[in-house]
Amino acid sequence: MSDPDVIVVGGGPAGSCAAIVAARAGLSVVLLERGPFPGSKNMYGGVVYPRILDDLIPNWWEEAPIQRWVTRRATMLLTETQALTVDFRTEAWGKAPYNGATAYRPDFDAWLAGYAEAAGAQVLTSTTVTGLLRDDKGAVVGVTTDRPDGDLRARVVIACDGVNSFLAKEAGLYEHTDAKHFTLGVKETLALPKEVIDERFGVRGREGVDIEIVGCTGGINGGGFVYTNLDTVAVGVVLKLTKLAAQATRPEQIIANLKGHPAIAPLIEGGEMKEYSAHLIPEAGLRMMPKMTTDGMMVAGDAAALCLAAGIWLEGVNFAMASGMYAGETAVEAVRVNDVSAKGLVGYQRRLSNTFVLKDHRKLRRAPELVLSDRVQHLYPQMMANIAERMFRVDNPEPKPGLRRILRQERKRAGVRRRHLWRDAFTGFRSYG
């Protein structure tokens, strides 16, 4: 093989759409994937929201591999007993260009990798990257595998090897990999007919609904997620992973006590567990976020921490494709003027920072640590709770004690302090405001 202009490290979107920008501007490009197929090893808790492919792949909508397009999105309060839940629904999201869908990881990234390959990219797959190789001033200058013969020379490297990653480490891009920044995702997918779906969650056809949860997960900080596929509903924990490392309570047992709780066990009754999987997700944002770029090397997608956790939105697929094609414009742009060191390469970071890839982890750079601090996970659910239970309470003969008093006594009862209240109150309006 004759050294590429391009090696991409991971056939996941970030890898998959560096490929296909650069292969498209007319690059010789290797996409390496380490497992059977793009796709193959990875699970996926949540939502995928694709609009940015509305230019690289038009009318991607008509031919992805989506199973529900979510028109129902619900943000849901637990206590052992109670649930309180903010449920928004939209027909607009269930029309073309769509906002968010569900989708098996494994259809959706082997898709896209089949856009790499129609663009003229080399996919190389069960090709395991053990390090990188370097010239005698440092700089990157291809990656070493487990295939014969396994040293590859290229240009420009994108590493797109996931979380912690460990090509950015190698490169000396990552100062901050403290399990602090670091969550454990942790999914069951229930089997359950079409029609049953349907009819629990309130949706017809290719509708799905995304529920996002707090307060579900113990003493343990983090939240949970239920949200349909076309017949299959997939319910997880995503936990703080130096508390779930302080206890000895197991990541199936939240499962099993979250599908168990009163507001969610009548919706996957009699769901037959078809997938458990577990995945490790950059959870701190900016504050863990690696340099981007160094000679000879970019980093994207998960590899490069771009993971927005900021309770309203969790986002991370959409910031991998894009990123990827950022970095696979910068390559085009580096390989053409002859200049693949780190000051070739600014262009990278010039385009996350000038697009809502960085623009949207600055201004909620706060959110992770607001949305895991010990209030919001352990006292704010029972507080809001016990608000919603007594303004729907009628105490006759008693008379109605008013919005204000139920707030200062629940406030008081849940043991918290006004000036925290005030503080994470200020936090949240900076960050969402």
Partner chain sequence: MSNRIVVCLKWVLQAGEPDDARFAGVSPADHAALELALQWAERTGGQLTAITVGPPQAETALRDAIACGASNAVRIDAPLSTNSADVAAAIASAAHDAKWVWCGDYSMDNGSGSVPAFLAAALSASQALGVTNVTFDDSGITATRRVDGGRREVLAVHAPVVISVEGATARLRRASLTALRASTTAPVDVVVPIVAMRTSQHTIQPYRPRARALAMPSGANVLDRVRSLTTTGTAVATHHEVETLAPAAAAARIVDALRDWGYL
Second form
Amino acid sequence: MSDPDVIVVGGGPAGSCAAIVAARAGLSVVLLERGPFPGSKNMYGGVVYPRILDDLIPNWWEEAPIQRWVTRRATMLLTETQALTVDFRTEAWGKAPYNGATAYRPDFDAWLAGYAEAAGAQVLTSTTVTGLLRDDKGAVVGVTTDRPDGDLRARVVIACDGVNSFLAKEAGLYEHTDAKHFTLGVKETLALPKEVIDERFGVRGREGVDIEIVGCTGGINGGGFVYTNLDTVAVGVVLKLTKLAAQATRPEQIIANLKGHPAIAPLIEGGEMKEYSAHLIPEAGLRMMPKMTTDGMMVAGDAAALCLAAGIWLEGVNFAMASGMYAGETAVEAVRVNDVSAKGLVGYQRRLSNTFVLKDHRKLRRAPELVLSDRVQHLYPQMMANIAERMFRVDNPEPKPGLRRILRQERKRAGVRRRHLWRDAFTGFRSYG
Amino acid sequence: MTAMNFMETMETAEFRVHPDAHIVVDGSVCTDCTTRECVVACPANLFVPTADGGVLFNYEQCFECGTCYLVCTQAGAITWNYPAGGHGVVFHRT
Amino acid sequence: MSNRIVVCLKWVLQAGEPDDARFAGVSPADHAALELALQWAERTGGQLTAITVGPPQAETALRDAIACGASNAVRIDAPLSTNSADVAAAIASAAHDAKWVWCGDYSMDNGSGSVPAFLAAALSASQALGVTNVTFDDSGITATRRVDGGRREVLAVHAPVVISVEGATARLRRASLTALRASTTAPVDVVVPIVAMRTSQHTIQPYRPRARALAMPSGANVLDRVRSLTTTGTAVATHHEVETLAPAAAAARIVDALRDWGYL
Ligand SMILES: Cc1cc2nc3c(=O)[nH]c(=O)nc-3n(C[C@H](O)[C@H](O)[C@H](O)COP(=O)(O)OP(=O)(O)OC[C@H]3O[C@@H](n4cnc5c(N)ncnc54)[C@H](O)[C@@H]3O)c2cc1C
Ligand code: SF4
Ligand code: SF4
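Switching forms now, from the form predicted on its own to the form predicted in complex with its partner chain, please provide the structure.
Below is the entire complex, every chain and molecule, led by the chain shown above.
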């Protein structure tokens, strides 16, 4: 068999989109996935934003294996005994072209890889890529795999091998790897009858709910989430690696504590544990991103740390799909003009820069740090919850206190300095505003 | 959560175990390690301190997440690879 | 004389995922059979045909076999629930000239290990079933099988034969990358059986003897009565007959006796 034009490593959303684009443009493509099927190794919180597929798969919403359309999004601040929730719902997200959807990754990724195969890419599973092949000038010219006779050469290699990307590291694209740039996600998939989920979460039919939670991870910086699938609820936490490693509570206990919180327990009561899972997230955005290209190779998706993890946003699948598409387009261009050197692949960086992929990252560059900061994690939830509690508490015969006094007292009680509050508010405003 | 309970939790995930370990832990390095980051951080609880001051590691129920090699501070303690293609964890509803 | 070698692979859905082909696969025993069949084909220069009975998705099992080195593949189009006798008959008609037929001893679902036995009968071949060890030498194949009482039976195997092996007898090789790529477009012959395939009705259950009528226990105290019911402490050989009969008559006599005593 002849060598393909393009090797795509990894059958996640980045890899499949890269393969679809390159194969549809007429290039010969081999996609290598180490799992028994694309998606079998992949886990996330639970919501995909597939609008980026509009061009690639028109009417994707009629085909995609989605569980529920998210029509209700809540952000919850938890203290041990309190919960302050901002809860938004809109009918608009329950209709085409939709917004976010819950889906299982083994379903979604396998579905997407089906389009790569249909476009003519050869999707080879159960094959682990073990390294890069280079020519004498150091340019990437292929990969090695764990199969006998397992070397494969191609014009371009697109590394979509996920958060641990040993290929990007081997190619020297990362300056260094630092545990503090990663968070660990662990989750439980709990089975409940659909009617029970509908009732508890106040939704009908295919409507679903996405709850992001701050302040539920003990002393560890991170966050929590609850997502509704058709007949399961996903509950999990995301934990900053270095903080997790430096204390004594294990991840499953932190989930157990979240599940036991009075604001969460009634939602999941009686749920039967279907599956426990874990996966890393590249959390640090621009601060950890590698060089995107080298001679003969591009990196996309989590392998390039393109996941956007900025507190109330945890989006990686859409960033992976987009960067995969752009890498695919760039490969097509480079093969056509017969220049697959880093110079020939510059179009990739340009595409990333000119689209939401890097624009969102630039805009939100301070957000991950802010959201994972000790103040936002440990002081503000308590302060906000106390303010809310005092606002809504009726202390008759005492008259209602003025808001300004509550704010000042609670800020002091929480040990928050005014200047820090202003500074964080400013950072937050610059990031999210 | 009790130990027994967590064993049941781990049984909810599917693992297609390969006869060869994909992660190898050098116990002699661990003996000198006082911080033991892996023990608390591994989501599958695969690093277990032993009575004689070592650390016992089982690779069978590994999520292949990468946490252990990132948090471990001792050079050479962990040799980390993905399992052979087709083996290891297989997610269903994640 | 043909030297046709056949391996039978059953593609099985995972117990917890009865509607999902992604989690399906073949048993370690079938993998072992494939490996031994490949080794035998290499040794004898024969052609190996992989056969499965199942729906179109089951062809993944055949392509995997082709990637590992099988020369060609046949899928007999029938539901996975087809009963063992019909599965065996269909395989036998597709592989009537087979000399060496390799099978796993049990499939992964509720396999009873009966397909290899039916197959041997349908092919008028000899059988070596439930084999735990296989060695090849110039005179042919030697197979070891477990028999009752922890003993081993060593068989010199001669064609035509059906050999069913346990999962630990061999570890399937990994397909090379080149062969894997070629296998994705390799043809699979599809045979549609002429006779209707019957569904297997039977489910495997733990053995449960039928109820027997017992006389009121005798004995002066509770302990004696319990003893008399459970026959603890008494001689067990309550049924003891010695007869000399021809094999067929002996078998019939044994079945009759077991039925009388309530075991069947
Ligand atoms: C707990 C958690 C919650 C999350 N929540 C969300 C969310 O709600 N919404 C959202 O949009 N994103 C979320 N994300 C982020 C999202 O999952 C990732 O950004 C996304 O999966 C990245 O896609 P990818 O294709 O780059 O990588 P992956 O999906 O990781 O795919 C990489 C693929 O490469 C394969 N592979 C790796 N190495 C090799 C090799 N050497 N050889 C062959 N194959 C290989 C893997 O098996 C895998 O299939 C979450 C992540 C986590 C961990
Ligand atoms: S693996 Fe690393 S962190 Fe764990 S005990 Fe050994 S040296 Fe310490
Ligand atoms: S890779 Fe993850 S699950 Fe596996 S041993 Fe390391 S920390 Fe544990």
